[in-house]
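Encoded as structure tokens, the following chain is the form predicted alone, with no partner shown.
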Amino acid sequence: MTPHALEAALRAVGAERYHNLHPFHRLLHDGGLTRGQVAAWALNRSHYQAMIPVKDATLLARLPTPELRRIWRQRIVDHDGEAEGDGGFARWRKLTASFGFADADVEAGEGVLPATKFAVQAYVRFVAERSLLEAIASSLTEMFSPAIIAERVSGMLANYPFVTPETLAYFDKRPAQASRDVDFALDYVCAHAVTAAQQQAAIAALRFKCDVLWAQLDALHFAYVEPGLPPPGAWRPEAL
């Protein structure tokens, strides 16, 4: 494929598989969840948010040049911040704190669904073990995130009185950060995926990442919506 055709193929993965299509997200954005179900989403998503800089540090260690490492390390700064209380994960904890979750418990992953942990761990292992091209390609779900963020913020603010702009502060900076990150990752993938095998590997990596996100929502839906069976050790909405 030409680079243009490869980009189109990558974007087609999102149109088919991105988690904005999941029934749980439709309920979340359209006001179809209870406060407890939204809290369960915020808690479980927090584990993913906490592990993103771990994933990025894993990938950073594999980059062969200072130039590439300088570019990629900005992702870690975005999530971890430059100081205590700064960064994306700190802003996410404003949301979990609004439901009464203690920061220490959120950081420790207390009450998070086992399936959430398994999915996130699989993503970190993928980035550590697969080719650098596949690892970078897996990050390209960010191509699709600005649209879902806009829908999420507007929908949640309109439908849930317990959600405020302050508790959704995490999403304020993400569209611009994601756009910057996509510019680099997409250029890298299109430049380095030149054979048919490399191009198919990049597409498969992006499919895998979509599966990671989808699996987390499958677990939430099963545990907290239908049939509503949280496993032992998982947080329960009646705790609110």
Given for the second form:
There are 2 protein chains.
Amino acid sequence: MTPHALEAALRAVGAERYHNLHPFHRLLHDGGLTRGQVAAWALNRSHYQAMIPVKDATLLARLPTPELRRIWRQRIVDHDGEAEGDGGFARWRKLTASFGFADADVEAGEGVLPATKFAVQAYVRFVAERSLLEAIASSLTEMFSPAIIAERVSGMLANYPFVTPETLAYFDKRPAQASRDVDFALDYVCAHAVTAAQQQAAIAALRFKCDVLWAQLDALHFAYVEPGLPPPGAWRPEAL
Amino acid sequence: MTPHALEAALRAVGAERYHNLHPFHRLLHDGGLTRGQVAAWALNRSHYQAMIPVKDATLLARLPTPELRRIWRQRIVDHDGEAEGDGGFARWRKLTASFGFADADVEAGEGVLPATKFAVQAYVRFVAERSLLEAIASSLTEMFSPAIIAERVSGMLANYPFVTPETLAYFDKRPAQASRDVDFALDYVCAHAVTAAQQQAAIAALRFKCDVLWAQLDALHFAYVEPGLPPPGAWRPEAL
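Since the structure above is the form predicted alone, I would like to see how the form predicted in complex with a further copy of the same chain looks, so please show that one next.
Up next: the whole complex, starting with the chain shown before.
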């Protein structure tokens, strides 16, 4: 494949498997969820958010040059911020705090579904263990995130009185950050995936990452929507 | 806690969280599943079965003495056998073969739910990274397995014409093996978990392992029973 055809193949993975196609996402942005169900989403997604800088630090540790590390380092700055209360995860916690979750409980992953933790851990291990090409390719779900964020934010603001622009502050900065991240990662993948085997590995890495996101919505849907069976030890909406 | 009280606390974890309490298990042994749903269970459970000797080899590599390693080694022999076609995983594949799954596909994890893979990987990582006490304690779900096996085998034979004593051959040897494994592991845990922190860690390890088993049935139930939404790339019962 040419770099252009590879990019098209990567985008096709998103068109088929990105989690904007999951029924839980549709319920979330169409207003089909209760406050408890949205809280469950926010709580579980917190664990993913909390681990993103861990994932990026894991990848950072494998990058061979100062140039590459400086570029990737910015992702960690985006999430962890420059000071207490700054950064993406702090902004994310405005949403969980609005449901009454204590920051310390959110940071500890209290009540998070085991399946969420397993999926997120699989992502960190993937980035630790696979080739650098695959590790970087797995980040490319960010190609598809500006669209889902736009849909999610406008849908949630329109449909849930308990959601405000302030509690969704996390999402304000993400599209620009994601777009900058994608510019680098997509160039890297298209430049380094030259053999057919490398190109297939890059596509498989992006599929894997779509699985990680999809599995998190599966677990939420199962536990909190249908059939609605939170596993032992998981947070329960009655606690709201 | 005395060793006796610790054993009681460990058994209480099973009474509250072992996967015999999961609705999918009840459907499975009560005859409430279609052939396709039982096939999905067999296929996904295969991935867990395939990884058990990997988990045990990971633990084996951390044991400090020949005495301990000789004892733990037997678990790997049980699963991998002495020769081609022998051992627990070969016996397990009689069941998947009866649904038409090719051994090579089963070994490759073809069509297995991502959530199954994530849960199983979390178990292997737990055994690799936690204290030896926690790693050994996490195996203690075998305390509860003879009961679930008896219920599963009799229920499946009574309720599914496509299940036979031969396809369930895997389970014949497991209760005796599990009982021998538990004798060692329970003695080890009760002897080595002496401080309150160690005892709590051992209990938490067993809870974690119950989460690993439970999450696998959650994923099966979600994908194949209710609401019945297999994720992109997963095996579909229509393929039977």
